[in-house]
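Listed next as structure tokens is one chain, alone, in the form predicted on its own.
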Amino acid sequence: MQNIAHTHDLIDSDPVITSGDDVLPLQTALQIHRVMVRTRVMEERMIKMSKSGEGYFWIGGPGEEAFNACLGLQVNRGAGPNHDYLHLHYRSSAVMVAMGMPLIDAIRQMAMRITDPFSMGRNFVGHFSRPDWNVVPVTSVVEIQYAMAAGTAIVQKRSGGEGITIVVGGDAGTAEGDFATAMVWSTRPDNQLPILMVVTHNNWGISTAACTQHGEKQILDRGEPFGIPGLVFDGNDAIKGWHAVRRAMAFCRTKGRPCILEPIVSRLYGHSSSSGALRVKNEPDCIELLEQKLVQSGLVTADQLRSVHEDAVAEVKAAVEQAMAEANPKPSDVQRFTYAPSKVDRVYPNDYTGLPM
């Protein structure tokens, strides 16, 4: 296995939190922790919404918060090729929270309100889309985002800036041909692309165990024939996750080449509300692990961490009350913003529905 160069970039500020050889400033660790807690409280409330009739289908990423928070906090956010493009999946809520998404926006989509900024209440939760942040619409068709990522990366390579393309999927989805497409297109001779390919590995594909489907020991091994470097690491460790993301982003930006990150993560509430979304008790919880490190450092008290949880509960409670008081979309809203008028459509010019006038 070829690895990304392991370069330490220790920050001189004190105090710090450590995990093995990796060190993180306390304030950065607390920032990550707050994103993780706010996201977890929001997701757990969404599960209740799916069971109480306040919402409908739930799917999300409890158990992936450590890695996703570290990813979102290091994104070069903005619009256009000089910023990072994100092709996320439906477990990426902590990425969006870390980038600055108000919790109420995700809750509006869960409640399918017309105020949902991503789909006007016409898609189910976790299907984010923000043109001003280069967040490409999340699709329910798993893993096609890997094939789409080559498109934005080609534009970025042509523009010559430092923007990279980040694509996120799960381990089961790498069985799709789209994953191979991304590896082929990002490693063409003299046309390599700056794509950070993330595979959050929770060892499940809906209800199928990965060990019954994958012959390779780790997904990263599939990058070796293409010369794609990468890292496999404990995705439940926020400190290691921060530095893995930092190193991988630096590699893509400076080398203009792809790399793969494979964080090993937990899946704490199953695949979705369709499988009951009950709490899984035999997998590690990334929030508990980070809080243990913080308290053991002597720099933070359990009461301080508890107040973060209490603040998050109050924030989510207010967001749900607000969202439930807002309007539902109307049947006539179904076609709004689904298609855009096209001057190059020779068959039906300026007809956004694509149908005969």
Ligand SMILES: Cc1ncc(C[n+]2csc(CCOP(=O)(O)OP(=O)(O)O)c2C)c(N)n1
Contents of the next structure:
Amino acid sequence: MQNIAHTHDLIDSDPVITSGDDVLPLQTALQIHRVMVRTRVMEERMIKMSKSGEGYFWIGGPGEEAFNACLGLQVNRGAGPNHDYLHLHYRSSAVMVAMGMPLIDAIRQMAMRITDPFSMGRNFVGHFSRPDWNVVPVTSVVEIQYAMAAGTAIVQKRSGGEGITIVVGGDAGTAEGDFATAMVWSTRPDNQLPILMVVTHNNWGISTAACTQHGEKQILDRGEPFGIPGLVFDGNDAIKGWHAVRRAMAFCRTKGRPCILEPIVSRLYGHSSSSGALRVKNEPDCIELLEQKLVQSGLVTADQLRSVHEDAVAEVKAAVEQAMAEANPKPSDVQRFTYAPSKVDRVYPNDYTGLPM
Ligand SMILES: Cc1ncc(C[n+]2csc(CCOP(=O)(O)OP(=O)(O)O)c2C)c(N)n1
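Having seen the form predicted on its own, could you give me the form predicted together with the named molecule?
And the full complex, kicking off with our chain again.
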């Protein structure tokens, strides 16, 4: 795990940033801020790529960076059941950046380059996959990650280690049965599972408003009959987000039980490039909110924050230039690595489709 002090590790003289009753060491707040800015600059450049022909379809997470950065920075990263498994959403870019993903890797997927490490240029942007970090492939088919989460959590429970399963999806997706599947499978008597269920609630399902669809007050209320505790909170507040993630992860890790987090987030460029990806003006911007707190604390100057943005712009510019100079996949690559070669299938060796030749 990253070595970041928790609030209880602070001594009186440590500089801190506050939000209501919540406190964060300044260094942690700056680390979160840098992840948020680098991710935002990358996403905004990718939106331009979708409009200029350097890429095509764009979908991503501008507006969710505060919560996603806090999540990614606290993940127990690694391979195998003693580390956390991540079943992410297509808006989870800041989780991956916080975990250490080089920006160029996401840009390579946006540019559909063969160097894209997640899909060799053959999947949509934001569809991450990293076996060495337990990041299972992101799916465009919403919510099925909730049904799969029980699988990795069962393996983790059997292995008896510290790893938990983290599953992330949007509010509209919770209408699918997969959300209920996760609740049923994670709360069976004597078989509870350590699943952190995250519902990033941006109040939209493409163009359908959440208020026209939800009879319950909060989505996490649906966990109550299953005895699943949770927190609903302002997902635009990085300080609150940090502590919500910290508490929920500690609960899942120590109790071996599920927990729901429902951060209320913004969707700053609409659904995707298919809906125009224009800047939404009437929703809060988590980066601006954190920067106000940092400057108001008197511990950070506006110039210092500006240089974080400038560094990110330079990093993204260099990454786009490099990615655009790399090769596209060839037509003959289209089916490579779609299925893992089968070591056990004696009938059709090396052809996992199982179809007769
Ligand atoms: C099973 C399934 N049904 C419908 C769709 C079409 N679809 C793509 S994104 C989306 C909206 C999902 O909204 P939400 O779960 O709130 O996530 P958000 O995009 O707002 O983050 C829908 C309905 C899909 N991809 N998969």
